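The data below hold one chain only, encoded as C-alpha cells and taken in the form predicted on its own.
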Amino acid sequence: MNRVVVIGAGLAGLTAAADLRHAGVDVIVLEARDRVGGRTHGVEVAPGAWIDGGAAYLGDRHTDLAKMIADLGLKTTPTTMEGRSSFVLGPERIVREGRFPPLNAVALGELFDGLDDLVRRVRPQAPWQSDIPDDETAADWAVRTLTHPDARTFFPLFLGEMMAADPADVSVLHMAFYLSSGGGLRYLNAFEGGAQDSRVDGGAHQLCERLAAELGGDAVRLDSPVHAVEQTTGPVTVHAGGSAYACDAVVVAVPPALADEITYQPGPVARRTTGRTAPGRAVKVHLIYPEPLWREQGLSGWSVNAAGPLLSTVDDSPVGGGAGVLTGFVTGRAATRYAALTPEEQRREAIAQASAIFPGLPAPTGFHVTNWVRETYSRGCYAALFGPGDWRVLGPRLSTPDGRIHWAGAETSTEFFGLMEGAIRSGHRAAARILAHTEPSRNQQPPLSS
C-alpha cells in the first residue's frame, strides 16, 4: 500500500490517517472546510478560554477517546453540576435538587420503562435484525405507548437532548439502537459517572488540530471539497476542485448526506441515506458572563424549558475561572425555527429566556451561536437520523467497503453511534481493514497530485 486518500478531517478521518501514517502509508487528507475538526468546533469566549460549539462530552466508557486525549497530551475537566436545577414545563418555574423533572413520577416511569424495554431488544452489532418494528417513527410509538400527558410532554424534550431529534424524524428502531449503542438510557443521560461526565480541557477541537499537526507537512488539504471518486483497474482517483489525487484506497469519513453527494465511478456504491434519513437538528448557544453568576443563587446552570427556544442549559464554565459559560441547546423542531431567525432575534430570545430561568442574571458580555442546522459540510448535528425502514436498507452495508472505498464516521459505528468515541473507533476500523490486505511500502511513491 503506497498511498491512501482520506476524505474528511474530522475525528474519524484523522484517526484513520494517523493509524495509516504510523504503519508507513503515505496519506493525504482532503477537507472541504477551512478548518479541521468536523463536528467538533472551538469557540474562544475570552482570551485563552475556549468552549465547545460542537461535540463536547465524554464518559469512562469512551476508552478510545480517553486514550487519544492522553496520547495527545490533553486533559479532561469534570462537567460541573453542583446546585439546584430549574424547570419550566408549565406555567410556573420550579427549582429543585437533582435533574429529575417535576412531573408525574408514574408517568415518567412508564416512559423510561418503555424505552428500557426497547433497548433490551436491540441487537447492537446488527440493529436491522432486532425484534423492533422499523416501519414507525418515535412519534408513532409515543402516541401508541404513552398514556399520561406528562410522559408525552417530556418525551420530545428527552429525545431532543439525547439525539437532537424530533420524534417524527426518527424511527423507533433507530431511537432504541442509539440509546443502546451509547451505553443505555441512564448512562447516556448522566453527567457524573455517565456519558456527559467530562469535557476536554480547552475544547475538543484540539484533538483534530493536534492529529493534523502530527501528520505534518501538507498532508491535510483544506478548502478541498471532493466531488468524485473513480475506481479503475489502476489507481483510484479522487477529484477535489481542479485537482486529482491518485491512490490505492480511499477512506470516506464525512456525514452520510455528504458522502452521497460524491459521484462514484464506475459505481454504483451503497448509498448512505434514503429519502427518510433526516439530519440531526441542533443549534448550540453560549451566553458568556464574567463568572458563573447562577452559582451565587445555588443553581447548577442546568435547566429544562418546554417552551424554548433553549430546551436545556448547562454550566460549561472553564475550570480556573476566566468566564461563566451557560450553554443552551436548541434541538428538533425548535432548532429549525431558531436557525432561521436573524442573529439579533436569536440573541434577544436566548437572553430573555436565560433571564427568566435565572432571575437577576444580567445581560451577557458575550453571545455565540453555532448553527449546525445550516452548516453546509455537516448536514446537521449530532448525527444523521435514520427514519422508518432505514436500518433494514442501510444497516447491512453501513461499514462494508465498496471495492477500495472504505467508510468511516460516527454514523458507521454500531458502538457509540453519533458520538466522538464512535467516530474514533470507525477510523481505527477503516485503517485496520486497509492494512489487513496489504503491507505498506515506503518506496517508489507516486506524486501526491496531478
Contents of the next structure:
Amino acid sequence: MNRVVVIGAGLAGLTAAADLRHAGVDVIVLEARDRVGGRTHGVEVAPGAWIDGGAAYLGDRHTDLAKMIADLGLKTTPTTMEGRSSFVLGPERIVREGRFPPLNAVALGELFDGLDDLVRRVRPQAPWQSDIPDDETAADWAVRTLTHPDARTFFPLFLGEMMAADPADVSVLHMAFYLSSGGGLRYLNAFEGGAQDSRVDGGAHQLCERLAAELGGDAVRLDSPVHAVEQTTGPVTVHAGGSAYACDAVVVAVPPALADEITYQPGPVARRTTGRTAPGRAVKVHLIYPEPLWREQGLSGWSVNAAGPLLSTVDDSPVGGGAGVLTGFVTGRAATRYAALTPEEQRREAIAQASAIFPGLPAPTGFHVTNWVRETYSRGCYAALFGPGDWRVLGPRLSTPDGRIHWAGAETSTEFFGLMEGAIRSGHRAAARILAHTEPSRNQQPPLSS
Amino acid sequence: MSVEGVAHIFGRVLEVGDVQADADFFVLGGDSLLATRVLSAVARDYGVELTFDDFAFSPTPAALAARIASVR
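What does the same protein look like in the form predicted in complex with its partner chain, given that the last one was the form predicted on its own?
Full assembly next; the chain just shown is listed first.
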C-alpha cells in the first residue's frame, strides 16, 4: 500500500489518515470545505475564548476520543451544572432544583420503561436482526404506547435532545439502536457521569486542527470537493474539481448523504442512504454575555422549553472566564422551522426566548447561529437519521468495503453511532482494514495531475 | 405495606441484587430518570401515583413504602 486518499477531513477521515501515515502510507486528505473538522466547529465568542458550534460533549466510555485528546496534548473540562433549572413546559415558568422536568413522574417512568424495553431488545451490532418490527416510526410508536399527555409532551423534547430527531423521521428500531449504541438511556441522557460529562477545553475543533497539522505539509487539501471515484484494474482515481489523484485505496469519510452524491465508476457501490433517511435536525445557538449572569440568580443555565425554538439551554461559558455563554439547542421539528428563518428572525426569537427563560437577562453582546440543517457539506447534525426499513437495507453493508473503497464516518460505526467516539472508531477500523490488506503495489504512481 | 415489594422494584430498576430497607436509591446509583421508572412500577403494583418530590424525600424502600401506605 503506497498511497491512500481520504475523502473528508472530519474526525473519522483524519483519524484514518493519522493511522495510515503512522504506518508509513502516503496519505492525501481531500476536504470540500475551507476548514477541517466536519461536524466539529469552533466559534470564537470573545478574544481567545472558543466554544463548540458542533459536537461538544464526551463521557468516560468514549475511550478512543479520550486517548486522542491526551495524545494531542488537549484537556477536558467538566460540564458542571450548579443552581436551579428553568422549565417552560406549560403556561408558566417553573424554577426548581435538578434537571428533572416538572411533569407527571409516573408518565415519564412509563415512557422510559418503554424505551428501556426497546433498548434491551435491540441488537446493537446488527440492528436489522433485532426482534423489533422495522415498519413504524418513533412517532407511530409514541401514539401507540404513550397515553399520558405529559409523556407525549416530553418525548419529542427527549428525542430532539438525544438524537436531533423529529419522531416522524426515525424508525423505532433506529431510535432503539441509537440509544443502545450510545450507552443506553441513562448514559446518553446524563451530564455528570454520562455522555455529556465533559467538553474539550478550548473546543473540540482543535482535535481535527491538530491531527491535520501533524499530517503536515500539503497532505490536507481544502476546497477540494470530490465528485467521482474510479476503480479500474490499475490505480483508483479520485476526482476533485480539476484534479485527479491516483491511489491504491480510498477512505470515504463523509456523511451518508454526501457519500451518495459521489459518482462511483464502474459501480455500483452499496448505497449509504435511502429515500427514508433524514438529516439530523440541529441548530446550535450561542448567546454571549459579559459573564454568566444567570448564575447571580442561582440559576444553572439549564432550561427545557416545550414551545421552542430553544428546546433546551445550557451554560457553556469558557472555564477561564471572559464571557458568559448560553448555548441553545434547536432540534427536531423546531429546527426545520428555525433553520428556514432569516438571520434577523432567528436572532429575535432566540433573544426573546432567553429573556422569557431568564427574566432580567439583558440583550446579549454576541449572537451566533450554527445552522447544521443548511450546511452543504454536513447535511445535518448530529447524524443521519435512519427511517423505517433503512437498517435492513443499509445495515449489512454499513462498513463493508466496496473493492478498494472503504467507508468511515460516525454513521458507519455501530458503537457510539453518530458521536465523536463513533467517528474516531470508524477511522481506526478503516485504516486497520487497509493496512491488513497491504500488498506490494505494482502501480505506484504520482498524482495524474494537480 | 410491602417494604420487600418496594425493595424488589429498586433492585430491578437499579439492576442490583438485594436492596436493604434503609438503602438510599441515589446512593445505590439511582438518578432522576430511574426514579421515574420506580414510580411507574409503584403505580402499576400499588395503584398509587407519587410525584418526583415524594420520591426525593423518601428514597429508601422503607420510607417509600410508608409514603405509599400514607396515601393509599
